[in-house]
Amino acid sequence: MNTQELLLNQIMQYDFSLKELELYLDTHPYCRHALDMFDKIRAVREKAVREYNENYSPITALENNSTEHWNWIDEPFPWEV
């Protein structure tokens, strides 16, 4: 795997963990440990997404990072990597 693939794989792992924590917190909304984990993983995911967007391309169209043109379509889409 190259660096781009590794970073995208990490982001997908963070997304999976956040979804699992979201489901858990739906039934355990006051679990301090789960809330702390959710915040921690969300922060590292945001950092990884920012890094991916800066070095490769937006992961979603919402992260278009150019004011000059619609750069969402410039590179292969993340699922094509």
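Numbering follows the first chain given and starts at 1. Note that the structure is a prediction, hence the values are computed from the model and not measured. Throughout, rigid core stands for the largest set of C-alpha atoms superposing within 1.5 Å between the two forms. First, how it differs from the form predicted together with its partner chain.
In the core-superposed comparison between these two forms, Asn71 has its Cα shifted by at least 2 Å.
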Second form
Amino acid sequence: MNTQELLLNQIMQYDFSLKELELYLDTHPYCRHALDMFDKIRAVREKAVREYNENYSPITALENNSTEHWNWIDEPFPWEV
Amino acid sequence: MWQYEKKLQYPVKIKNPNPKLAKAIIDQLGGPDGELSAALRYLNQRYVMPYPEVKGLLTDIGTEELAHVEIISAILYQLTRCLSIADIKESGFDTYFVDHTTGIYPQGASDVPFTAAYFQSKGDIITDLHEDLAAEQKARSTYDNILRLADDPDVRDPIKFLRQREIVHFQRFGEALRITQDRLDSKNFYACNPAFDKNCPDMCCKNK
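Given the form predicted alone, corresponding form predicted together with its partner chain:
Let us now look at the entire complex, which starts with that chain.
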């Protein structure tokens, strides 16, 4: 894995943890422990996404950060890697 | 609304094509217990749910199922890349090929196109949650069958991830059913349907 793939992989792991906590919190909305975990992982996720956007490419179209070209369509697409 | 994130929920990197295996795995795209029917089931059922925990859960699991549709489609795409005509003839992929070339089309393993008849949206929270619990187990069994057919570790790895998700969703739906029953009449859960009957305690249009 190159450094871009490693960082994206890290973001995918954070997102999985957040998704799992999201479903858990839907049925345990007052669980302080899960709320704290969600908060902590969201913070490191945001930092990693910022780093990914600055160095590589957008993950959502809103994160397109080039004034030269529309880098949202830069390859690879997720099913091609 | 939804916004696309340009990544898979779980990585798919398959080195060797295998069109025969793709014909089995396609069941989890457009088959009776597949991810597409799961996504549509939950995202349609959620509107008339009386409790916020269940509205949230159906929205969030339904959304995750859309990500699973994408994982299955990525597996199918990678299993059918760069095929020769000989590969297609020998593997039995020729019947699919003549209809779709190697395009991704939602159908079951036995060639039946996807249909909304695979799921129900009954407008009754107890009925719908029981359907959802059963759907997660049926999908888990289908993944177990795929794991009996697949030797390639590149394929088994994302399939095992998806199988685990069925078990987690089953757990969460069980909790949603408990939350629901705690709020209904404890002497008779079926006394009224909070999505419709005006005499029900949680009826949304009681004061309208």
